[in-house]
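Taking the form predicted alone, here's one chain by itself in structure tokens.
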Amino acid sequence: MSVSHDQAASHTVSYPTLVNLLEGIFLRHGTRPEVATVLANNCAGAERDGAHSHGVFRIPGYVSTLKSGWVNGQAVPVVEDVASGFVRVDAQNGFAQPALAAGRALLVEKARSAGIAVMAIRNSHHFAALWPDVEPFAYEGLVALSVVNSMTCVVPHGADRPLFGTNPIAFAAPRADDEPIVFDLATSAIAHGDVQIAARKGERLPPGMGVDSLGQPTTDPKAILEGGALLPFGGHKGSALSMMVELLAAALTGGNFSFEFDWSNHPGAKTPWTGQLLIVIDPSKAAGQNFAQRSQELVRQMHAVGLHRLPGDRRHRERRKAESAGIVLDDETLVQLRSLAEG
């Protein structure tokens, strides 16, 4: 660990060092080792890749949730082989990523056998970025799509009260001789974590992101968080996609809708208790040319018409930078993380 000279009051840590520190935090606050490893890599990976709203910023929320008894850090997921192309996982009121890890090998086996396979996760808590759930499949030559719903905080288009969650959609596809094509987008106009960060920094948001407690448009992130709500992106189009996510992630999996759980008896709870759906496709089963080469050709044509930045480019750039120079954490954050690891 070394002091960073280009940023005042900050330190630079390696990715393994950060993972080890976060594992210690999760273990100290009640998760079993396998859960700690999955969550620590997920959170450290987001920080490494510049997705700060889903990086170490989330750790206090994980800790307060575990302390509240809202989520079971010791849960052992139950994996069910229910059909030739269908895997069902009961997360047992635990986190979604360990549930995905538990059923992942079976999901890939089914996708390669049948050409397509679905994993339906229920009774799960997802509090992280969604792209890490799909990106690894693309490195194996597979196409992956995932949706997850969250807690009620988004007003459907044309409504006057919140109902949906931020309900992100993530997609990953392999690309020949380059990093995979990956995107992760909330169906709300802005991610909830980005609103929290803006509120912490005292910044304003662009117009059209949310409303206050009276339903009036606001650019004040605190007004959105304190009784207000987010808006869907793209008006009725984003709202329709958010509805689709509720149906796929909750109704189809057997998980809770964004409005169905009540955490009022668990002060400190932050993680939505919902569901997640993953669809994995083996493109080698399709007719035509190699899919990864076709993906690369599409990207080449996108560049040719003047598009210089693709979804995920910044993330991969930040990853390469962190791998060579380390991950920068301010002193306050590092002190907080060490304190959480100790008690």
The other form holds:
There are 2 protein chains.
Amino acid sequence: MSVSHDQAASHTVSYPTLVNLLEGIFLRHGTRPEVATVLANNCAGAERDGAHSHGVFRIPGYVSTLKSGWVNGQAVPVVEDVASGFVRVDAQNGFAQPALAAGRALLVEKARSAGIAVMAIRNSHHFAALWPDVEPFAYEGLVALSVVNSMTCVVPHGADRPLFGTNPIAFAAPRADDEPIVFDLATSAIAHGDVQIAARKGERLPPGMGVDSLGQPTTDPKAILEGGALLPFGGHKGSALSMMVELLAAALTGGNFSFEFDWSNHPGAKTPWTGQLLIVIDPSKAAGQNFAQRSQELVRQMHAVGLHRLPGDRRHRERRKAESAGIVLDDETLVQLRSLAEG
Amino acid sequence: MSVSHDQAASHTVSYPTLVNLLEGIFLRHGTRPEVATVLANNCAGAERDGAHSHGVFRIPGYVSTLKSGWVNGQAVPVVEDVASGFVRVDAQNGFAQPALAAGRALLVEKARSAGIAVMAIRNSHHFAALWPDVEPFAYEGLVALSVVNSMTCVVPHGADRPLFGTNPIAFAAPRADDEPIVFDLATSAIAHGDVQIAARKGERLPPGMGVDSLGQPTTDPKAILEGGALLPFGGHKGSALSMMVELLAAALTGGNFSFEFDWSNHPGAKTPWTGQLLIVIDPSKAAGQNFAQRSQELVRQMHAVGLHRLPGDRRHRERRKAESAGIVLDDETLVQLRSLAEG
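What I would like now is the form predicted in complex with a further copy of the same chain, since the data block earlier showed the form predicted alone; can you produce it?
First the chain shown before, then all remaining chains and molecules of the complex.
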């Protein structure tokens, strides 16, 4: 860990150092060691990849949630082998990522054998980015799709009041001789974390992102956070996709819809108590040329029509940068993290 | 069949009558009887449901394509049982709907047994709406998702020139005591058929739908059709989803990407020669309450926040209307269809 010269108030830390620091915070606030390891790697990975809205920015939220008793940091997920292509996981009111980790090997085995498999996680809390859940499958040569619902903060297109969560969709696919193709998109016009960051920085949002507490369009992130709501991306189409996410992540898993949980007795609770669905496909079962060669061909043609940046490119670039130069954290953040690990 | 009184130039026909007329057209232009039946029901169903851009409006395109020799109306799809959750179908350069029909029973059997199953159709031509492919699964209590790629006409977000097809995503889910939840959305800002209809009517489009042959924004549907292109819906997010459709419908099936086929030697060819993917999930494998009860609960809550029209509602209303009062066709259209059935 070293103070960088050009920016006296920032530090660079290595990825293992950051993981270690975050593990300490999770352990200190009551998670099992396995849960601490999974969440610390997830959060440090987002920070390393420049996905700041899901990086260490989330740590105070994790801590206040754990302190509130809303989520069970000790939960041991229960994995059920339901059918040749269907895995169910009850996260037991714990985090979604350890639930995925607990059933992941079975899911991969089923996908390779059946050609496709689904994992339905319920009774789970997802407070992170979704791409870290799908990207590793692509490194194993598999195609993965995941959806997770969250908490009421999005007004369905044509409705008056919020109902849906930000309900992201993430996708990952292998690519020959290169990083996988990965995207993770909120079906809201903007991710909730980005609204929080804009509010903290005192910035305005572009129009079309949200409404205030009276349902009127606003560009003020604070007005959205304080009684307002987000809009879906892309009008009725994004809204339809958000509805689909509710059905897949909640109705199909046995989890809560985004509007169903009540955390009012748990002040400090920040994590939505819902469900998550993952679909994994083995492209080696497909006809024709090798899938990874085909996806590489698609990317080549995307570049040929003038598309210079693909989804995921920035993250992979930031990752390589961090791997050689370390992860930059400002002084205030580092002090805060250290105090959370100790106090 | 009767001339309606209030509108002298229009006729009402029953669904079976329209199917019969369209079957005659397909048979007359060289399809097998099974193919004629599948396509006639598909097209008449779209017309009956008020989905005019995929109704009888499409018939001249089917006819000119069949005449051009681009698609094989006699093709017999080859179904392969690849794994416990994976069905492959080679449409043999025929239409996609008969290929789906040929493997459908196996797909349903696998979905019920494995909990999830995928059908990968390649070497196929899809010229219809996508919702008729998924809706029947929901009536059988299954959840279905399908994607199909088409032909280069959409500029990826951030690119200069078109590459993707209109690449729709369709979804269907059962709902207790009511019609299923069904949507079908082009990942382009507007469906190609709707641009054609606007051009024929001489109407302008809303801004943000497309560009002209120089890549400049335009609201003129003719400028889009004559060397211009469409934009994806919802900016970079819709564009990412369109890319995903290329990967799932082409790379994962062994079919062509939207930019790969060359029909220049087949004047009159209109049908994209690509692939289609269907994913079917059996919600009875999920934990918790009955899925159809849960999806009904979601709809109830959507109504409670002021959403009065759900995706699919209009189609189901039009269907009921047509079932009692018949399907209205204008005189010119009926004359044209009859002449195609005879000549």
